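What follows is one chain in structure tokens, specifically the form predicted alone.
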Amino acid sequence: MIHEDVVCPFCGCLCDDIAVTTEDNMITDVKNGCAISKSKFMNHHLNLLESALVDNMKVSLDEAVGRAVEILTNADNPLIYGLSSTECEAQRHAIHLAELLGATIDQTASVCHGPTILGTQDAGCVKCTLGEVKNRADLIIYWGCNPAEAHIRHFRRYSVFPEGLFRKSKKEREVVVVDVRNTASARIATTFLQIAPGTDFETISLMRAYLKGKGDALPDEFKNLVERMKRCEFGIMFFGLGLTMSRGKHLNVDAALRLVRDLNEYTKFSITPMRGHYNVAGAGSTMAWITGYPFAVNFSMGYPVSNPGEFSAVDVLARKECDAALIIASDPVANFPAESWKHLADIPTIVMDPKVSLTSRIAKVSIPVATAGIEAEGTAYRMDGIPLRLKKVVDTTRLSDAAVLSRMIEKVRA
């Protein structure tokens, strides 16, 4: 059996037109899905949770998610982390019980693309659909990021190379990429400008002054850029970590988002981050439409309350004031700063995830569930903010992540 326009579930780029073949409830063959995406669909079945664990004993599922809430009933602070690789369906879930036990709850984005957030909330965005690039933009500047590598149809789907409305090719757009060091991007790149690191918030500041008449210090080549941004029919600024995760932060996606906007007094120009995990623009838009706020959520009087830095994840385990943490399909021993996850290894952590992973290594409770995107559907955001449809395409007994969230909440009730 063929399933088409199946929405691949791994990047921001959400490609939704890949065509998974099944025989016998295997897939057996994946085509237009780039490297990752093939491996992701064709290793699916690899290194599961093979069974729901206590103290690394086998149970079933009613035990797990049975000692999964007395440990969660009985904390004080409870934490509540992940979210960003699982539908909006479980991130709902997930928020509501954070909201029946007063605890915290963030997602990845604090960790990533947090500064992105702040930076919006401050300074507005002037946003476009990835399809209005692949029709429209002529000039397309990536500040910051390697999507050659880290988002790799992103080129060939969305901006570079696709034949669109009225850009028909590469050679009628100008590809423009700046960062730190020569990438595999800055090869397929028109024009490549390399900044020291730590300076963008210092040369984007520069670019909005030149562009009011007053950057005389702005280097000749980003003069050059500034004027071709003036002069572009329509043009996009993607940015990654390279922006929100050196000195600056949030600043520097500030002064990105105000320099897009100070252009649309000479041409339209918009501004779109490159988002990482598949769902993590969807975990933020969950939570915000839910509590008002999109990572960084404390429950514990009654109401929600977002501060980062005190209720992100990472800050709240470096201090050790969670007493017990529920990760949903995240691994934060794997990219958490030793002073976080040492702390889940001391307090009872449960893990929802398919796979083994190094988190559930140390959890006290492990609990399989099915994949979404290929044992389970859902919805997913796009990094354009873009809500699509995740498709089922094997059966599996596991349950989903919203299902057995959805037997948490039941039991918290009771």
Contents of the next structure:
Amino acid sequence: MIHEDVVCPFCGCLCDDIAVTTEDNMITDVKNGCAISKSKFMNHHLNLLESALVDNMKVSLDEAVGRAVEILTNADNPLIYGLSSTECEAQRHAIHLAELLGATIDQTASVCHGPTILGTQDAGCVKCTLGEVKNRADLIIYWGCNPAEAHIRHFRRYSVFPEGLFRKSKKEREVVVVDVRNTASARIATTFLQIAPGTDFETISLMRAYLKGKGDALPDEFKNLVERMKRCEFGIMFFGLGLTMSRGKHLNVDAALRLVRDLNEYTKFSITPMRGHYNVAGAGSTMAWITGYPFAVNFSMGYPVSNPGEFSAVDVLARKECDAALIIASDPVANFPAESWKHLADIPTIVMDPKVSLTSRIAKVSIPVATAGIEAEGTAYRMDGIPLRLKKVVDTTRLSDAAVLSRMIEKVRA
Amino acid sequence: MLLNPLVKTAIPVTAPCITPDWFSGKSVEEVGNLPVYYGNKEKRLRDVFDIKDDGKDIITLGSVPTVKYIGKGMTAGSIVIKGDAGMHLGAEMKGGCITVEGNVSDWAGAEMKGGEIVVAQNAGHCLGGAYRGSKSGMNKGLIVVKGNAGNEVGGLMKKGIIVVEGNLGDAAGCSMKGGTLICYGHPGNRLGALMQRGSIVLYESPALLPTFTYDAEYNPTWLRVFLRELQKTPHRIPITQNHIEGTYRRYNGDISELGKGEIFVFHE
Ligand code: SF4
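Switching conditions: you have the form predicted alone, so give me the form predicted in complex with its partner chain.
Up next: the whole complex, starting with the chain shown before.
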């Protein structure tokens, strides 16, 4: 059986044109997707968490959920973390659970594009959809990101190569890559501008000053870029972790957002973060429409309070403030600093994941779940904030994240 | 009132009730009945502190590195902390004085509107700063830190004075809109980023952002008057006669923003 127009549940591009062939409930072929997408679909059944575990002993799902709820309700300061690689319904239930428990809830943006959210809160953000980019953009800037290797189909579907309404091919678009090294993306660009590591803020600030007629110290190639930015008909800047995770973090993003805002005095210019996990944008949106805040939210006083730095998972763990943790669709042991993840090994940690991960290995309770977007349907938000429906292409006996979380909620309420 | 912490875990205690305003006119029994949060559990102050009446109006606390919001919004009176203090110390305070004999965590004096905070050792990030999404940080009042301070000291500061005798972290005075920040140690990276107005006074040479431009070297009259007034405070800020009479190099910025901020670097 061929499933058409399946949404790829891997990166923030959320390509919605994948064709997946299944036979006897097994995926046998994947068309249109990039190599990462193919690997995600074809290997989704490998390395699975085979059974619910408590203290590494096989137990029934009900027992594992019961033990998880016991740990979470007895905790004085539980933490819920992850969310970006699952669908919005599950995220909604996780937030509800956090509210019932009086927990801190944070999503993975706090270690990637959290500074983007802080920058947006400071400066605002001129946005547009990727459809508008494809149809209209004649100047495309990638700053501190490498889509050729991280968002493989971004060039082909949304920016450089697609046939749009007003821009028909790469010939009608100018592509500029600004980065600290000559990446695979830089080789596709019409212009590559190399900057010294850690000077993004200084460069963007000088570009803004030059726009105001003052930044004489700006190097000539960047003066030239600002002139081209002013002259273009529809400009777009994509930025990645090169801005958000280098020294200065939210200040870098703040400056970039302000530059784009300033450019709208001259022409139409937008800016979009290159979000990593496929539904990290959804995690921010879901948390924002339910709690009022996109990440690092605490419910210990019964109402939501947000303060990145105080309630962000890395910081809460580094200060050893939480005494139990529920990790949903994420692997913090693999990507948090040692001082943070070591605390996860010291406290009772519960993991909900389809696969075995480093975090599931140190967890007290592991709960296997269905893979969202392959074994369970749901909604995910693309990097530009467009919601798309994830499809279920194979059946499984395992429950979805949302179903497990609603069982937990029932037990907490009982 | 003497308060000694009973719990020694890392679970944060949220206690905005520890202010002279809340304590005034209350017996030990009544003070012990004030609500606090230990993690997500609502408790009474007596559950987390041993409370004794020493007959003084001053609130004296032991080392409380995990207790948040001490002195929040206080309008008068004194708090002395005989050790470290937790986050949000004196946040939004309007008057009175808080003395910390150890270190203080992040957001001390955040969005304060008056009063004084004196820290004997180091301060954390966002000292006198603004909460995320807020329009302005500290707005009147005085903060003196004898040691170093973290990142984004005085972020979005509108009025008031911050003196850091040690080093500053990154982006001190970022998006500053007014007020004065004085630093005697190393001023850190990206000082005054996105600054609109306000003054930063330095006694060590900074690596300034390229969006600050040199104006002149002179002895600013306002600074002379200002330092003389600061000298009169009991906080022993290391102001010398040279600092008052010497010349300063004035830089103006951040020119990517309004550009009316000024950085004075002491010359001789
Ligand atoms: S670019 Fe991203 S969303 Fe598109 S197919 Fe590849 S991994 Fe999937």
